[in-house]
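Shown here is one chain on its own, the form predicted on its own, set out as structure tokens.
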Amino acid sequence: MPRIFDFTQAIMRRPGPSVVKGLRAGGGADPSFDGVLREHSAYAAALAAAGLGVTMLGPLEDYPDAIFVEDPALVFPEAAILLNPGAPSRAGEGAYLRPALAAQFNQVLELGEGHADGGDVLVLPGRILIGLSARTDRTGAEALAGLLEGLGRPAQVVETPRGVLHQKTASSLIDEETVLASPALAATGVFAGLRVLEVPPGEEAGANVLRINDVLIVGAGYPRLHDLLDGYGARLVPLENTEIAKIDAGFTCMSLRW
């Protein structure tokens, strides 16, 4: 029986030069375009090496954050859902994803009200957590929960700790029994019934990791986190992400996987 992190396909979007002006919660310097391209290409290569067929869409210069394709959409084997990102500058991105999704999925549903980012949606065995954040409001979260319930996927709206950009900035799926979480998010109790690994102190920025098949993609600069994650049925693949991280990127947000 397939595991929830067993994937064969992915959609990504190539960065354009405007990516260096992407949104960032804490300010800071722009990344270098060459650095973003290098890290994005390494990520695409890691997905392919893990067994995924990668569809690479062209850049969208009018949308600096468009490489983060998981925020304006969710995908499951039975359907895709176009979301409504909470950042005003990202409001039009879904229209540019629709053709690619329609070519791959029999159903393309659409969030009818409110705002929701895919970065706030954590798929767990038997349930989906939708985190409230600066980018996902309660109206959007509850509307999304209704769409997911219609697909036979139980969903729960949860609070995320103050100051967290997205739920998956502070938590990730490791295997079907284990999640990685920041201490603050772990303390909320939303992961009841699962083994919770807390991100080592000082390495909180590494909390967003990506499990695909038998590979776990992790940031290269977190040695204690690597030690913590070793032994959970996946081969660790450390990738540099220092430039993309300057625009608040994580590994989960740069692809749609099914």
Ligand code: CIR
Second form
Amino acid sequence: MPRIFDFTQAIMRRPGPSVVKGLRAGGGADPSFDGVLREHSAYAAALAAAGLGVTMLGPLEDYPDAIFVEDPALVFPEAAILLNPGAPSRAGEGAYLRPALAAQFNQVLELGEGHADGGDVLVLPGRILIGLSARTDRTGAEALAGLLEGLGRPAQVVETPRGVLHQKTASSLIDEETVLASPALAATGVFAGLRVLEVPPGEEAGANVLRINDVLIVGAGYPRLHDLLDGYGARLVPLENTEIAKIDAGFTCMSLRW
Ligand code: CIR
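How about the form predicted in complex with the ligand, since we already have the form predicted on its own?
Up next: the whole complex, starting with the chain shown before.
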């Protein structure tokens, strides 16, 4: 029986030079293009080493944030869903994912109304949490919950604490009984029934980690988090993310996995 983090395939998108103009919530300097390329390549290599076949799509110069392929789409073994990202500059990205999704999935569903980003969607065993954020509005979240229910996947719309970009900026699945979450998100009670590991103080920026098969991809700069996450059935793979972090990258958002 596959676990919900057992995957064989992934889609990514290679960065083009415009990536350095990607959106960032806190302002700040542009990342270096070479640095983004280096970190993105290391991430792709880590996915391959974890056992995934990676389809690398070409750069989209008109869409600086298009490397974050998990915001305009969601995938499950039985279907892909094209979403409607909440940032106006990202609204057109889904059209450029559609051909790759249509080639891989029997069904490509579409969010009919509202806005929702894949970064706000946390797939847990038996249920999916859709976090409301500056990018995901209630109309979009409820429409998405309807599509997911149609796939036989129960979904719940939840509040996300202010000050984080996406629900998964502050929470991640570690194994089938365990999530990692910021203290603020943990306190909301949305993870009832699961073991919740709280991100160590000072390492909040490391809360987005990515479980794939028997590997857990984590940011390199979070030693206390590494200690906390050791021992949940996965080998830790620390990756540098200092340049891509300047445009608010997370590990979950740079690929679609199934
Ligand atoms: C954005 O603001 O849309 C991008 N610069 C970063 C998106 C990161 N995605 C994610 O956390 N799911």
